[in-house]
Every structure is written in C-alpha cells, then in structure tokens.
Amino acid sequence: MPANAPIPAPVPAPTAPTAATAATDVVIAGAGPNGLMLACELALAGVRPIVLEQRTEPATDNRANGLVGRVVPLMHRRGLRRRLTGDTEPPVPNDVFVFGALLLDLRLAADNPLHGLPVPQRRIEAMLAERAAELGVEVRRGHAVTGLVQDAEAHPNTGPTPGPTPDPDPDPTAAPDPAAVTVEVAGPAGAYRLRARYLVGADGGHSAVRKLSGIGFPGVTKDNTVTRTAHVSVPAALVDPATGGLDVPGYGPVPPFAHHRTDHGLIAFAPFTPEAPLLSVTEWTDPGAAVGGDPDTPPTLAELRDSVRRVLGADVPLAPPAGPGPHVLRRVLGGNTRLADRFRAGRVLLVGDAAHVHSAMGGPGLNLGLQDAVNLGWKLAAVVRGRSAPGLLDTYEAERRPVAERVNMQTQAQSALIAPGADVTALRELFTELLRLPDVVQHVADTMAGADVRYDMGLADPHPLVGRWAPDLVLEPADGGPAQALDALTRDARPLLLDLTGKGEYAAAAESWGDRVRAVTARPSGATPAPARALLLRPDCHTAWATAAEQPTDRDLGDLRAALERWFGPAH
C-alpha cells in the first residue's frame, strides 16, 4: 500500500432490523468520540456494530479543545489526523506544555513523546461520524438504553484476569456461541429490544450501561471548586500581540493556552480564535455560596468577570463573543475521580468515561478513551468472528485499567499542585526546580502522553520494544518498490509483521496466519538503524513480539509463532 493510498474502502451497510427483537453482533451505547472510534475499529475488522445514541442530534457544545498525547500519532496512523488538519506529514511533538500549571520544557527530554492537536471535540466527533458512515456503521440517534439482561453462560466472566491469558486451543470453526445480552431500547417509535453478542458502554460518566450491569464506580468527589468557562471578547488593548495572551493592568501577563495559578485560583486564556477566545476560571470556595445557593442559576458573563477579578485582583472587561458559534457559557461545581471496579461484566464492556472519570488537567480524557476503543476494537472483532477465544477480551481490562489508574494518579497530582495556600506554593517552588532536570521532564512527559505504557505480552525475557508503542519507521520494500512510512501500513487496522532483514525468513514463518496478518519484507530507509530486525505489531500499534537477530533462531521463530497464536488465533 503506497504512502498516499486512500483509507480502506467501507464495507456494505447493514440492513436496519425491523422486528420487535432483532439480533446483531455488537451494540455500542454512545455516539461520542469513543463510541464512534470503537465502531470504526470494529468495521475495519469486519464487524458492523449498531450504535445507539440518546441525543437526537450530534453535540454542538465543546467538551474538549483537542487531543493530547499518544492518541495524536495513533490518529495519524489510522489516516484520521489528516481529515482534521489536512496534514499528511507525521505529527511533531510540542516544545512546551504544562503540568499542574507549571511550565514543562519538553526540549529537555531526550525522546519527547507529547503531541498536541488543538481541534474542538465537536469536529473530532463529526469526523468520526463521517468515517463510521463510510464504513457502513448504523448510528441510531434518539435511542437510549433502558435495560439489559445477560444470558446465563457456563463460564461467565467474574472479573479481571491478570496478564494476557486467552483461552487455550480456540476453535475458529466452531458454531457461534448462542449466548447474548438483550438490550432494552427506548426509541422515537417506541420501545424495542436488541439481542447482541456483546454490548459496549461508551455512554459517558453517568453510563446507563455501567449502572445496569452492576459495575461499581468507586472514587472521590470534590465539592470545593467552582469553574466558570465561556467564549468571550476582551478589549484588544489587553491582548499581547507577541504571545496572544493577556496583559492585565494591575496584575500583569496571563500566558495563552496554559493554566495560570494565583493565590486565589486558576485562570486559563485560550485564543483558539481571536474573535472568541475561551476563558476559564476556577476558584476554591463553597459552591453553594458561589452561586447564591442555587446551582441551577444560569451562569452569566458578569459572574465570570467577578470571578476573574477575585482570582487576579484586577478587572478584565468581558463582552459576548463575536463570530459564529456554538459558544460556551457554563459553570461546573466540584469534580470527580472515579474508576470502574471492572471494565467487563460477562458480555458487557466499558470504554472511555463510562469506565473512568478524572480532572481535565493536561487534557488526558480523549487520549485515554480513544485508545481504550482501539485496544478493544480488534479484540472484540476477533472474538465475534471466531478467530480468537473469548478470553482475549480479558486482556482489554488487564491492559487498559492500569493505564486509567495512572491517569487518575497524575491528574490528582496536578490538581493538588494548583490548589491555594502557602504550603502548595512551596511545593510548586520545589517542582519548578525538579522540572529543570531532563530525566524528570522525560518521566512527566511519558506519563502525560501515555508513553510509559508497556503491556505484558506473555513472553519471557522479551525484546525492549515488546509491549510498547511501535516506533515510526520508513521502509524500503525488498521487491524494490517505493519507500513507505509505517502509517501507510496501519490505516486498515490489520496485524502487521515487519521483516526488516530484507530476506523474508521471519515473514515466511507467519504464512499460516496470512489471512489475518500482513507480512512485509523490507529494509529500514536511511542511515539510522532500525530498533529491531523484525517486529509483530498488533492493530493498536503495540509491539507483540520483536527480535534483534538478523538470522532467525529456533527460539525467535518459536516466540513469533506463540505471539501470533496468542493474539491472532491458531494457524490455518
């Protein structure tokens, strides 16, 4: 596939069921970015889900202002980033970012992993909806999940299984498992039922699927903050033409696109568009008192201006934004950090905010949720199509729940660093010193990006790349064709074996998996040596197996075949 090849063509659209109870393979509750991404991943793997969304129209409010972290190169490898930006070149990591409203100079990191893509969530959602439609996914808007019942099974899932432990000896020729989950749905024409082999809750922090399946959602609720956010207009005289930030008389500079802490609160000024910059202010106070005792009181620009005055100790005149909307004007009281006690209950699975909620500090939400979807999609499709045993689904929770735990940890740490008080100010002084150390910057950047993730691939003494995100490569095919970037080979979400010896011996060892795994024999382009001589990549772009050996040994070939069977089913 050449580097400029189009994204793979869609599969035929399914026929909408008309019976009172209809059957399908997968139902996804929620047509936000995570649900739509999962639907696209399933469709690429040959499974067409039905997506149920209780909203009658796509969201127009802006819940996030972009993508941060590993998800940016992931979107590039699926060919989706170019749909948002028009850019076909690999993404370039940020030079600077913030951690707990402290400057993070990423130029100090030896291997900077932290990418940003400032695109409003509504555009991301619209792009994914368009892509899902191209792939034949049916999205039913105005349809809400109201109940579910799972069939009894001989071996129901009872919780997480440590490490990747798919069931032994799966039989892909066996008849499909008749067990299913019955989903009760309220639609515009009335109530109906769907019988699905699997149901995935991508329906947000208040997930009906999670509640109906009895999955707990323990965590911490903080009720001592009030955050007010709005698109506004500010006097041109207050905007620094060099930085785009604010220069407030009586206070001083407020940098753009960064949280800025004072002794009285937190302020962020983000001029995504000059005519309607986004202004957000957080105060530590009694939420009831802050809104006059009535949390349902609609927020106003005057209320936001008063909040700015309290946080900065200086006035910033605010006016309604110019230009087309939609425009934000909202107030959020308190916040939650919560994690589902399991990501799977039998034939019900959770992704995104349905499985975890946390502070928005550092923008980790879509980085975490979209990668949940990509991790689950190919596994669920393999099970549904009979290519892998149901135990493969246990690796979803085993891999993704620890990542969510780390996100909860680092966002809580950032929240602690922005709190008011002299003790926090002293802590920030210490952290400022630590963030001048390259190793500390590298560690924090890896944590924020998700680049510290290493999945357990079940191999003894594996190559250092195993379990990690596959590195960017440019390949010169052994047959003499044009050079290809790795992202040209990952758009269709197929497993990929890269034989970089140019000889094809590793590729030949995977011939019995040729219906599922694409084998590419090539040499790395350029003077920089490849980090391995052969790599097996899962559809989520994580390395399932790798070797440094130019000439295969019996152990290399044995480990390769074991990885192929573990992740992609038995040989044919």
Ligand SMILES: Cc1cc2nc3c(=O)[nH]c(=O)nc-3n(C[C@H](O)[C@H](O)[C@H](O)COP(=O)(O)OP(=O)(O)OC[C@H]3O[C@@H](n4cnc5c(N)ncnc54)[C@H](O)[C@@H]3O)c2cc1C
Given for the second form:
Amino acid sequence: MPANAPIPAPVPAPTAPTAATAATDVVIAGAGPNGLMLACELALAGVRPIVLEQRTEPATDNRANGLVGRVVPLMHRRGLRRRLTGDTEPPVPNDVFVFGALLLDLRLAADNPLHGLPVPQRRIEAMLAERAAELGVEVRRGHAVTGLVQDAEAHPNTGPTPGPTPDPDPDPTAAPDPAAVTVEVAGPAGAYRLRARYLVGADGGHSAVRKLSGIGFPGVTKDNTVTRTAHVSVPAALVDPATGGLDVPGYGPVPPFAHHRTDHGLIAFAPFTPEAPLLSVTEWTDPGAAVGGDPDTPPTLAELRDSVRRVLGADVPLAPPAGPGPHVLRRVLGGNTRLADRFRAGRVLLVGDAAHVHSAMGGPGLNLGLQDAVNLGWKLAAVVRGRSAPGLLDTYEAERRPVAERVNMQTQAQSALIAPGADVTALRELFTELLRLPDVVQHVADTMAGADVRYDMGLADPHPLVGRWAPDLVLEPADGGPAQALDALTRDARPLLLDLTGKGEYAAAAESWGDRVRAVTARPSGATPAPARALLLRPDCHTAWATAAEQPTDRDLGDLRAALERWFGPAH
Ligand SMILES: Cc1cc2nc3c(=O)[nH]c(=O)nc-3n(C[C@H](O)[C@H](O)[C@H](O)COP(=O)(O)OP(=O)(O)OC[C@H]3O[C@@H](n4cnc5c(N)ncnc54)[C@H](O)[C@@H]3O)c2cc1C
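Based on the form predicted on its own presented above, generate the structure block for the form predicted in complex with the named molecule.
Shown next: the complete complex, the earlier chain at its head.
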C-alpha cells in the first residue's frame, strides 16, 4: 500500500481456508466465551479452526453478569460491543465500582480506566458463536475431547502417535504434518480421531486438555464458604425507588449492584431487570466444617431466605422471579485460585479458565480470558501460516502469565477483605481511608481493569507507549477523506502502522510488510496533541513500537523494522 494511501475500509474476512498440512490446522476444545473468541481471532487472521464442544446446546447456566475492564474497549475495537448493545460510540468508564465490597469512587482517578458492560455471559457467548459462524468457523457440538497424543517432534516427552482414524468430515486440502497432535473425540456418531497442528484447551477450569497434557494446576482451594444465588422477586415495599437497592425493615439499606458486607456474610442485590433481580448471599463456616448443602442439587428460595436472615439479621420475603428466563438458582461451595504451571506443552496451549481460575470478585474472568484469546489468536495464525517462527508462541505465556498472576492476587485480596471478623473490619476501615486517595484509586482501578499491563516488546529505551494498550485516536487521512476513529481500523485484527506525521516516511519503511501490516498516514484530529508521531500496533491493540520523532532518525527506522520483523515475520 502506498505510504499516503487513505485510511482503507476493513478488509473482509478470508473467503477460502488456508492450505493445511494436517487434518486441520487448529482444534479448539471448548465453545465457551474464550474458545469462541479465539476461533474468531484465528479466522480473522486467515486460519479456520475446528471447535469441539461437549455440550449439545449452548449453556444456559449464566455465570458472568458482564464484562469489566480493558476487555470492554477491546470488544469495541473489534466491533463486538455494538453487537451486544447497539452502541457505536466509544465506551465511557464507570463512575463507581467496588473493590472487596468497598466503594471505589472512580471520579477521583486522574485517568479512569475501568469500564463495565452489564451483559449476561450467555448473550456474549451467543454473539461470539454467531460471529464465529460468519467467519466460517466450524463448531461441532456434542463432541468431547477425551484424549490426545502429541507426535514426538511436537512434544519430545511423548511417544509416537498411533495412526489417525478417518475424520468424519475431512478437510480436502489436508496433507500429513510431520508434527501434530492427535485428538481423540467422542462425537454423536461415536469415537474418532482428528489430527491438528495445534490444539488449544479452552475447556474451562476442569480442562481435560490440561490434565491430558500433564500440565499441573497448583493453587489453593477454599472450602469454608457457601454462596447461594438466585433471580428472585422481592416485595415492592422493600425496594428503595431512589437507589434501586433494598431497604430492609430491621436492618436498613442494601445498595444495588455492590457487594455489601455484614458481620455474618456478604450480600449483593443486582436489579439488572426489576422483575427478576439477582440476589447473592455468601456465608462463612468454620474451617473444616461441612458447608451448607449438596453441591449437586440447587438451593431452594427458602434456603436463600434463611441465608439472608442470618447475614442481615432481618427477613426479606422472596418469591420466584417474574419475566422470561433462564433464571439462576445456584449454590457454590468454596472456591479455587489456581494457575496452570505452563500455558503450553508442545503443540498444546491453554486459554481462559483452563489456564487460571480465581474468585469472581470484581468480575475479572472474561477480562483475562478474552484477552488471552486475543493475544494468542494472531500469533498462532502467523505460526500456522508460516509467516512467523514457532518461537512467537513463547511470547503468549510470557505476556499473559503475569497478568493472570495479578488477577489471582487482586481477587484473593478482595476475598480477604470481605471475610467476617473484627480484624477484617479494622482492615476495611484502613482501606476505606486509603480509597479516598486519588493515587490509590488510580492504582486499584488500573489493577482491576488490567490497565497496568505493559508487555515487554524487546526494545531498549522504548517510548512510554510501547507495550501498552494503544490510546484512542481519531485520524484525519493525509490526503483528505473523513476522519476515522481507531476502532474502525482494528475490527479485522490486522497489524497497523500509524504514521501520524502526515508525511508517510514511517509508513514507507513498512512497505515490505504491506501484505501483513496496514500502513496509515494521517494526522490526529482535534486539538489534543498526538501521543506519538508514529505507532506500530499489534492485532491485540498493544503498541509494539512508537516514536516521538517528527523526522525519522536511522535508529527510529531500525527499531521500527526490527519490531515489524519480530512480531510479523521477515520482510518480503
Ligand atoms: C458464579 C460466577 C460468576 C462469574 N461472574 C463473572 C463476571 O461477572 N465477569 C466475568 O468476566 N467473569 C465472571 N465469571 C467467570 C467466567 O464465567 C469464566 O471466566 C468464563 O466462563 C471462562 O470461559 P472459558 O471459555 O475459559 O471456559 P468455560 O466458560 O468454562 O467454557 C468451557 C467450555 O468447554 C466445554 N468443555 C469442557 N470440557 C470439554 C471437553 N473435554 N471437550 C469439549 N468441550 C469441553 C464446556 O462445555 C464449556 O462450554 C464468573 C464465574 C462464575 C462461576
């Protein structure tokens, strides 16, 4: 593309599968949100995976009530937020949130990074399934991964692979791959084997792929809590019309959409819909004592009401919810904080809950997992297509493990802050004081949003933007044409070189990568000065290289070419 080309429209999705050298290029185990997101990212990058999902129908047991953190702007930049909300304007961060059931007044933060998108997980999954289908991804429902064997070349610690049995739906372009994974599948028509160059376990916290690969899952299990959650109806007289929260006779106000701690437990009242608010109550038991209820049977509303009475010391009559379901009625005993000891074993990789589990406090699960998928997708596609060396995949764990470690840390910290006891009450008083300090609010908000993530891009003395999430920009093309927001250029997940000098010298330096990298020469719109004069953005919207120099120096151009080669392969 010429250096001064106008900002182009996003390229359409590829219409033909890439040449495959095994039965298929990539198999993903699990069509949960993270497996589906990874499938979309791979397809955008020209590799169509096969997704194997053990369930015959999409899940209805809604878990997440929404997305929290950097994933919200990410969904916007992929055009996926519009599919959920119809909203085309950039997302606006929340004014308030909660940390460990303490108010986080985000208006105190100088640069508020914390977005929320209250959409049930089943709707997110349905949207991603629809998008994956549009992109030509095959999702096989009712197909469970039951075994895997890696070829010796793929995984030196395993023995040779038995010959694959025929795939019932073979890829006609497939050819043998010297190194591959043989995936054993239980499908509706019986067992079969599928050879893939890579297998990704997106099969949740109990991941069969992780266990079959011998990847450990160290961490801690707490067995002293019971959380009962249900959609309910409550008497209108108990709902405060001013706040939407509860006003309970004999106790007082319970604010909406926030964890509320008492001396006896934790309660959350979330009227996402007024006819079926979600009520969740957590109680603690003595360590080692049996926690309440059989994990395999759902609780009753009477059981939940008793729990409310114990936690608040006052009664809240509960009735079944009105309106259309599906409705939640769930009891969760204890909880886990665990991290896979490797995110990759040979040609097997893990994303999402398969790689890490933690408390749902603050809703960080999909912020973490969906960004795992977006980090891995373009890298795996580049390796599969032969554009990048397999070593690129090592950066997946190098970048995402520290992020998962921080999520585990901050959710454990929140769990500690909601526990009962006078010592915790004292700790909360101190935290309440700290959370009035703007710098503390900024730090906590950055941590919860994942806005503190800065990847090592391998550059010495990098520009402050390097490694970070690319800032929002509105661009005026150098040769005229309407201004365009950055999110119009990131929907198809192509690497971007933004030459904001308007002159095109940086863009010209990337011409030899023109088949992979879209170069855009533009000026930033409006009075706000550009955060850099040129930026190279990876498909995950992280900045691989940036410069403040209006006039390129030899070093700038050398660093730019090195970054292009490091992330997108050799020049053509
Ligand atoms: C009560 C609760 C509330 C939560 N609230 C929030 C929230 O508000 N915000 C947030 O961001 N996160 C929240 N989370 C976390 C979020 O739900 C998870 O992080 C998310 O579901 C993980 O997605 P995943 O795709 O990695 O795994 P999963 O959603 O577990 O999907 C895995 C898929 O793999 C399939 N599968 C399993 N084994 C196999 C196999 N052998 N072969 C083929 N398929 C298989 C499963 O059927 C499933 O469809 C919450 C979690 C819970 C439990």
